[in-house]
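First, one chain by itself: the form predicted alone, in structure tokens.
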Amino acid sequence: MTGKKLKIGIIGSGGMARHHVDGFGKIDSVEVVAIASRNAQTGAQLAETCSAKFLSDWNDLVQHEGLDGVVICTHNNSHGEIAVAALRADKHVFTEYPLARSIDEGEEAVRLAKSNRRVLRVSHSEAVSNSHKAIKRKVGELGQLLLTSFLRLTAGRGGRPEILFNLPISGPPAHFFVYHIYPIIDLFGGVEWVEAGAVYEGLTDNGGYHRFVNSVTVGFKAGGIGQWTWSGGIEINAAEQHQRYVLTDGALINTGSGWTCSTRSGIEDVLPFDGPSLSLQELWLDEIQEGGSNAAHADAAIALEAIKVSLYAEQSMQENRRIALVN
């Protein structure tokens, strides 16, 4: 496809869809030719901004002839269904995280991408992050993992989309915060078991709620324990976030102002690698132009492992037991 503009379609017409219209509009090698949205007003408006065709049904966009790729910017509960349909239609796929709302859909999307030699990219920024690359190298110098811990506390003030705090649509907090799980899976590999708990205040019949606490603990296949805790909508003056990777030869610590490495010999800053970095959009397009990418397949597999943690965590909450992952 070198020298030829790639033609893509975007599904959705919310904030992320507008973000991608703007982003792809700055790249010479691609053209947005179609927008699909169930919201006819915002969808048609977005299509007009990029001189694209508007379609009211995403199925029509997926089957659109001459389309090279599909960008998915819908609610969490439709990512997997659309990705599978697009891959079956022989399209490349870029989807916002999480990869899917069910493990079966996620597994099928990853399988189809590999068997059809299509590029499946999930919007986890670590794939192009110079900071994450530096952390990954440092992890490799510090021995075996003992513990990863993550804590996020978020105040209740301010507006938020109604679909965010909604279990059927967005999944539990562990699922819509899967971008906190993904980098740890990338660093330390898959898990053997998952345990989780949750408290929801103001839970309604349709699955909406006002505040929450969600905790997840995992045992990694390669050894070590992982822990995540999220709490949102709580009475706290300012948001807090803390993250630590504890290994046999040192610890990596991030309290919000950057990463440091602590060992018996002292503390040092872990600085991002120097040099330019592609955007995820550019990376996806380059991989399509190159006819596929082993790196893309590997990254999609990591995104799948991340949703296995979040979705088996959901099962653990529902059944009040540890879930052993099937290898």
Ligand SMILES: NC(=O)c1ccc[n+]([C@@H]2O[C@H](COP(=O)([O-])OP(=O)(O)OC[C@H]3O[C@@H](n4cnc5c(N)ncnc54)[C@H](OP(=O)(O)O)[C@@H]3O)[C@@H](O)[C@H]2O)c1
The other form holds:
Amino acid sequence: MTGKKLKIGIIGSGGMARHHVDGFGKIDSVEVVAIASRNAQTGAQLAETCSAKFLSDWNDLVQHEGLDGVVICTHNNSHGEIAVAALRADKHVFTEYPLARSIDEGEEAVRLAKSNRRVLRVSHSEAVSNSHKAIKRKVGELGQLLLTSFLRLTAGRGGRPEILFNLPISGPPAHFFVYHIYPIIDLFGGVEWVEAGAVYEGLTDNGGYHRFVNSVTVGFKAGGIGQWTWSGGIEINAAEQHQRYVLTDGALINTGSGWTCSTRSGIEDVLPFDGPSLSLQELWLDEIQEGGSNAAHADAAIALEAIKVSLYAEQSMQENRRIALVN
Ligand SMILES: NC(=O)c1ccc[n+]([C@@H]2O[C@H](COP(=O)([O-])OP(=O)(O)OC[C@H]3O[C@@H](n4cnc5c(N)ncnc54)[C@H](OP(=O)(O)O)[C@@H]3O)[C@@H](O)[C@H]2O)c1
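Please supply the coordinates for the form predicted together with the named molecule, as a counterpart to the form predicted alone shown previously.
What follows is the entire complex, opening with the chain shown before.
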């Protein structure tokens, strides 16, 4: 990377904010100059660890003069609002997933990034993953999609269950597990319709719950059906995850110990690409130094399509009907 040292600010002071202070701290081309958080205690502590300025209001951070980029590490319900404000203030944006808690905010963020030539990256690590790149190449060799099937079962409720298992703050499981949707949209493109169901046990008036089952089915524009099922907070000894991409000429299968490709002639392992890969943070900084990137715009559009699935799934559950996407 060449050019001047970029100055960034981080919003939030929890687990992911600490992770990004550490991560960006290891990259020479960038300096964390400000931390904003509504939590004055953890915010001031985090700012001290990287000799950054502490601000109690994220609005002041996005308006901060001399700042190139903003990293959003707040809860899901504020990502979209902050991203839009930062892009309006001409800042580049790196946001933790999901892109936004509303489709309007997500669309506005993607539109602003493009029109203002800012780099918007959502923290979907498949964009730089050697394993995902290998699967993408294999998908290209196996014909038309028939079915994608995804299942995840988890016992735990996360570090802050009152935040994660809370519908208004984090969205339905399909929304906080949007990182299971993003790679499939990246592989198979946008969707035409969405239908979904959910059961929440112990649901309270504030939208909190103890355990859940959430399933989402989509029809892809290019043909084929996608299905995701998540269940969490359940009585299971260890988490389980199964994925299958069934195409006309073969199936890609992952039952927890890596990907295999199954065709009529046999079964072979699908190994990750060899070689170094940039981290998503390094990629974002490189794209900023280069004055923008079409790849970032394309990737933000995929992140937007992914939240359309999770948020139209939420609407489908509320209205008990299939939702056709207008595009
Ligand atoms: N990429 C990954 O691998 C990964 C992994 C885990 C999570 N995530 C995503 O990262 C995000 C943050 O997760 P986390 O685990 O870091 O959560 P966390 O530990 O609860 O931290 C969230 C931080 O943001 C602050 N905050 C929340 N809403 C805010 C608002 N409206 N204005 C100002 N500050 C606000 C919180 O303040 P309080 O202390 O006052 O609540 C807290 O400091 C989530 O969206 C999650 O989906 C990504």
